[in-house]
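This document starts with one chain, in the form predicted alone, laid out as structure tokens.
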Amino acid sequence: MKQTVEVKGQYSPGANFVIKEKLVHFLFRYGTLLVIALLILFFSVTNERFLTYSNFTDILRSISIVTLVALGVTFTLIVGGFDLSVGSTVSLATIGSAAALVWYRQELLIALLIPLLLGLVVGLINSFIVVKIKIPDLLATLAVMYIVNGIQLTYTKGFSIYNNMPMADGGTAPGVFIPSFLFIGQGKLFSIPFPAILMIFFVIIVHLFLSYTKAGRLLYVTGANREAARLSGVPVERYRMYAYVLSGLFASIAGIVLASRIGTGQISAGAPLLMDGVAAALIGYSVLGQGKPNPFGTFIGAVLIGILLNGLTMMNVPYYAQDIVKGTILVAALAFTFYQKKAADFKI
């Protein structure tokens, strides 16, 4: 047998063993986080514009959107469930707040009501097929998505809702987009963007909600094993239920921050945040070793995605070829955490 001599005596066959464990519980907690830092040391170097003050006001309106979306999939997470229809639900709040403003000349309270009560119509008919007609998550969602774009863009007739847009009466629009409603989207406090202090004060409401109620536990307990919370007296359906209202509701709240970013009520707009809000939650993770969806992860998620994509912009890099990236960073991410799994289930 081969012996190795180190500095304390013999050498021990497990050494390498334990070693490795280690290194990969460290890069398990906080690889996401160290992939974060190198980042923006490689994008600092490559581009003096990105270490700046601006800039990162700029990642964080960015992400904002991405982590609202995403924190209505983690939802649906935490339960054992999924969400595809977040994209075509921040599409409807987009326009319904813009065509309460515009068409029809409403004030702030009427153009935030409405797209909150869209998503909280979308999230029951989510939990109305997905928990009582029981067919499966992804299937059902999908299916609503469909729905809801065919009805947003039946609305509008695929036009986008704007300012002094022509009617079909040959007119042109009434109301506008009022400068209270565009603050959300545009205005800053103590030079942070509004966006990013709604974002962080979503994720703080949330992460509360979740870590100390006793609805937010018994979410978790709903996902960890749905037919043991039920023999436990848990209500697994109810909560099913809100998972998925509440991601609709998350979803409407992303729509009247983008539709207030960009003064305008564009179709289809939020069918590209399904895919980064889907990653946020999934990147959530492997956060400090979390192994399960939660706020805080979903956060540094959509940072890691928001500085990716903001560096490869300041690089050129073409809009297709970003998904690319993503997809790997995704892939990665999810290869720990399910490593980690198999491992935790192996010592067990």
The other form holds:
Amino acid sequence: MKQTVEVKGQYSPGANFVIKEKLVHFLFRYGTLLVIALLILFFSVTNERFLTYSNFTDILRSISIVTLVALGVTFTLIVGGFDLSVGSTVSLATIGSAAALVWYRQELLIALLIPLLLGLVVGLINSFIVVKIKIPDLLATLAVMYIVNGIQLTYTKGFSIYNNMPMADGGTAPGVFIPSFLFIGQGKLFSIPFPAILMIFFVIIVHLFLSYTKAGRLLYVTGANREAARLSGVPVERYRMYAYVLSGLFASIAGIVLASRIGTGQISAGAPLLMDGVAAALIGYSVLGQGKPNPFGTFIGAVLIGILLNGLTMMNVPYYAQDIVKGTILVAALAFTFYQKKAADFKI
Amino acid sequence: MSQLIMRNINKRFDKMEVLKNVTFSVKAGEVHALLGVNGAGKSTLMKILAGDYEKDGGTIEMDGKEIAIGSPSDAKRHGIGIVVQEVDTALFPTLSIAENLVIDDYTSGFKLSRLSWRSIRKQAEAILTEMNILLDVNKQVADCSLSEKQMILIARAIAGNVRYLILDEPTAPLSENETETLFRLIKKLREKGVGIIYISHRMPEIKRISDRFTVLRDGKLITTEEIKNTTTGQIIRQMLGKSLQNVKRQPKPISPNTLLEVKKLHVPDTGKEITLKVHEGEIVGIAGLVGAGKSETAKALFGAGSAKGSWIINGKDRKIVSPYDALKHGLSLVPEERRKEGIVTGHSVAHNLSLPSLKSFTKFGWLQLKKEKVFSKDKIKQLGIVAPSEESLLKNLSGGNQQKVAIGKWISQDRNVFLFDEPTKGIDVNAKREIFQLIDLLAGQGKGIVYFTSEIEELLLIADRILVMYDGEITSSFTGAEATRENIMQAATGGKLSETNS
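Now the other one: the form predicted together with the partner chain, given that the block above is the form predicted alone.
Next comes the full complex, and the chain you just saw is listed first.
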């Protein structure tokens, strides 16, 4: 008799239990969006300047660079890898375009091609070390992060590049940041900041690519089970390589936008973007209960971080304290994802 | 004389009785072989003795006194040691041999005394010298070969004053020379009065080194006898029992057209060469016990094991260096480890089914999702896959349905040869039957099938020709009336055919 009661209790959960299950499921799907809604509500109430069009575009502009970096990180996460070198690749690309414009008086095309090429090369080096030499991704890209960071510092001898800067030969730099280049980071189209348009464009492109092309599908399959993918005839090494190359490319696009936005070639400017980019991509796991890296989620992750920083700054929370909040939000977002699913399903 | 007796041991998992009143004994100074086919209960019995499992009934006695074994440390205290098959799980790879040898001293009890490196090395050297093992104690275990690791484990057990030692399939990964070294060591231990329980599938070895043997079948004790009074044939008959039904496959005419031929394909993982021919519509069974190198060979045939050799597919010479090449030339593999290698559990049925042929659902790089949907719906129906929809994730399906996906994804016009590696592992009887029907159907369509398994019954049911693998090589071939369980088992355990009737 006693036994049957126990069994019954186990298999027909009470109403409380059902509600708890539903709540967990709801949070799993919509938790991140809910947090964003609550943040907007909170900041709107506490600060009247928060809910204005100009502040809205400010937020979009500020997250555009992080989103571009995070899209690159998303690719490496998808194939079950990781790229720590994106921050220094951003710096390298920034320096690359600044040097082309200011030191060598190049036109727009060259100022764009050089950083893209640099990003491509870093991506190829990463994929060679990770895929061919088989050094674990975290270690390999950590090493490349140092190397790339060192290269951009050595190339500039540790000085930032700006208009009319004094040169070693006693004169001033021949070139300047030309208006067409500055438009990328500072211009507006239909009163929307151009970098925000660029970001939205790439989020959509990456989403289409990952969901509706063969290459996108194979990237996901490679990350989900590399051995099964290989035994199904997927050239997994090639797809892992693509992911690192794309990561480098997106980092260099972010570097171009960054250089254009600040109008100088600031050394090591990309370093803080690494952690924000990774955080955005990881928060992206939880958006709509995807449970895997995805570009829309990554964008939402960047939005969450952007709103948070904007609001906190408006509330005069010092920048050094903002990291505490950022980290806490990351834990919360990941909790939504991992609480319901087995951790084994997510290999980061 | 000192003796270890396990009396009337019972053990059940859920409702499955895996050991029924088994009595087993080993004397000091004897090598006792424990035999039985897969699932006979050998491992369970030994795990009870080593303290990994708790017995449900029965007693364990040593020197006439009952002892209680509730944990591995209990077993160790009573002088029972085990050298497991996966030697790496029992060693610390980044520590030196010396440290690994005396590790028991670290772990037993709380010690405040200073660890002296010199005394550790001395102690370790003494252990090795006593056993005539020539190894540098300063070497890291990670740098040791498999056989060296085994030696270290045995030495460690002996150093812990082991009186009864269980060796679980110790020679499976060893070369001939290494096996000789191991046998010398076993002999030495025997002279020292250690009782050895030796689990192996290799009949010649058993005949050579053991004194007595015990056969288990379906969790029951069949016999315990002196080894010198029996023949390999008798032992095998006791392992297999009476053949329940003799379902013989109707012999069918085999087309003379060769679909796949490999000649002297060198398989790096087994270090052996394989020569094999598959005809149109033929089901070739490859029988082999665990550790015979079936999976390694199957993967090598599929280009996944960096094998070197030549493939002749449909009369044309092909170079296959990756599964991607194999796919291009019409080969398919259904691997043994379904969830790890056969399917992508986090993706949908549709994604899994279309994966190898994704190209045909692609136009200018874009996926034709509608076409994929129709295709997978058809496949689901055709294969009888039970799933809520084609969008269900594979991890939510049962093992049998997962396996149907793992097989079904390969079925298409341009696939010619199917390699199956233990395709019925972990699936129920019904799903098994359906998979057999599917394989038969494929053969009927003129596809060539290579079926690797350790379940001999299955091969008798389905294969047109049965090859037997032993130690990485195909050693014999059976067709028609010759293909009996006894003959195949004899070959699979390394017995010579001529011995059968002696």
